[in-house]
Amino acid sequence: MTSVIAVANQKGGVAKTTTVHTIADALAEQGREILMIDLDPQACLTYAADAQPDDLDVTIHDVFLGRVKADDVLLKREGPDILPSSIDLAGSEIHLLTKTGREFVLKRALADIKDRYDIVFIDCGPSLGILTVNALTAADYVLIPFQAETLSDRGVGQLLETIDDVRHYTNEDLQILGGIATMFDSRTNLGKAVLVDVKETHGLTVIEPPIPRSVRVAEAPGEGVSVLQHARRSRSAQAYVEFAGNLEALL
C-alpha cells in the first residue's frame, strides 16, 4: 500500500527539498518505487533532479487548473519520478481561492497514479497556503524538517497548528511521522537545546540521526544530483541513508 508523505515546514532554508530528494533517492536505491512531487513555485526539486522548469511544457501547475492529469506531466527518471513544478504555480493558488473543494485537488489528481509506487514525497513550499493545505490533504504523513535554532523551532509550533486544522476539515487520519533535524551542528549547545524543545514543548517525535551540516549538501543541487550522488562518503549522505531506513520503519 502506498505511503504518502508530506515534507512540510513554512520556514525556508531548513533543508526540506534536500530531504526529500536524498531520502528518496536512497529509498529507490534500495528498490523502491518513488515519486517527487514538488509543490513549491521556487522549483527547487525540479532543478536539483535536474530538470529545467523553463523547458517543460507542462508542471503540476497544469494538473491544477485541470487542463491536464498527473500522468502527463510524470517525468520519468532513473530513480525517483518526479512531478515537476515552475514559477507558474504561484499562480494555482489565486485560481484555487474561488474553487469549490480546493482543498482536495492534489488527492483527487494523485488518485490515478500512486498506486505505482511505494512512497510518495510531497516537497512542500515555505508557507502554510492552499498549497501545502493541499499536500496535508493528500498525504497519510508529515515530515517535519527543522534547523535545530530558535526561529525553526518556533515554526515547528505554527505548522502543528495547521496539521490541527487539516485533521478537522480536510484529512481526519493525518499521522506526523515526526522531525528530522538538519544542519546540525553538535558541538553547540543551542543546537542540542533546541532538540530537546522541540521534544519537550511541541511534543514532536524526532527522528535519528540528526543530518550534519556539510557543504557537500549545498553543492549537490547544482550538479542536478542529491548528496549520495556527489559525495556518498560523507557524514550528512550517511546520515540521510540511515534516516531512510528509520524512516521507513515507521511506516
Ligand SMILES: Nc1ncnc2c1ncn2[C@@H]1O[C@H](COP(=O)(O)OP(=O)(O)OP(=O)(O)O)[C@@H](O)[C@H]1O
Given for the second form:
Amino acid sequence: MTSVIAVANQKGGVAKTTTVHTIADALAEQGREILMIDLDPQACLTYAADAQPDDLDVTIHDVFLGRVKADDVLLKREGPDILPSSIDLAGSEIHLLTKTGREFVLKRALADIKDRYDIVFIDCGPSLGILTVNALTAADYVLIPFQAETLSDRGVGQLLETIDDVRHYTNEDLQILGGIATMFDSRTNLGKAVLVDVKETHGLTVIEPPIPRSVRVAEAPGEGVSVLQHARRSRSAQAYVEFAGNLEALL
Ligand SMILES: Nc1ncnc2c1ncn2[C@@H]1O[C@H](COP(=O)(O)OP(=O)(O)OP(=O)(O)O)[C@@H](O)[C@H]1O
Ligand SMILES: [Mg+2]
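Let's compare: the form predicted alone is above, so bring in the form predicted together with this ligand.
Then the entire complex follows, led off by the chain already shown.
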C-alpha cells in the first residue's frame, strides 16, 4: 500500500522542502520507490532536485489545469521521482477558485500513478490556500516541520485547525503522523522548551531525532542534491537518515 504524506506548515522557512528532499533521498537509498511532489509555485524542491523549471515543457500546473496527466509530467530519475512545479502554479490557485471539486484535483491526478510508489511526499508551500488543501485531501498523513525557536507559536494551532476542517469536509481519514523539529540548536534551553510546549499545547507527537542546524544542509540545494549527497557524515544528514527510518516505522 502506498502512503501519501503531506509535509505542511504555513509558516515559511521551517524546512518543509529540505525535509521532503532529504527523507525522500534517504528512503530511496533504502530501496523504496519514492515520489516527491512540488506543490509550491516557488519551485524550490524542483530546483533543489536539479530540475530547472524554466526548461520544462509541462509541470504540475498543467495537471491542475487538466491539460495533461500526472504521468506526462513525471521526471523519472535515479533516486526519488519528482512531479515538478514552476511559477505558473501560482495561476492554478486562481483557476481553481471557480472550479467545482477543486479540493480533489491532486487526489484524482495521483490515482493513476501512486500505486507505483511506496511513499509519496508532497512539499506544500507556506500557505493554507487551495494547493495545501489539495495536498491534505490527497494525503493519508501529515508531517509538520517546525523550527523550535518560538514558544506559544500560533502557527501550529492554525494548521491543526485546517487539518480538522479537511477531515470534516474532504478527507476524514487524514492522520497526523507527527512533527519534526528542524534547525535545532541543542545548546539552548529554548529549543527543548519549545519541544515540550508543542507536545503539551497541541498534543503533537514529535518524531525523533531533532535535525541540528548546519550550514551543510543550507549548502546542498545549490548543488542540486540533498545533504545526504553533499555531506553524508554531517550530524544533520545522519539525523535525517535516522528520522526517515523512524517515520517509515509509523506507516
Ligand atoms: N538543518 C538546517 N540547518 C541549516 N539550514 C537549514 C536547515 N534546514 C533547512 N535549512 C535552510 O533553511 C532555509 C529554509 O528551508 P526550506 O526551504 O526547506 O524551508 P521551507 O519551509 O520549505 O520554506 P518555504 O516555506 O519558503 O517553502 C533554506 O535556505 C534551507 O537550506
Ligand atoms: Mg519550501
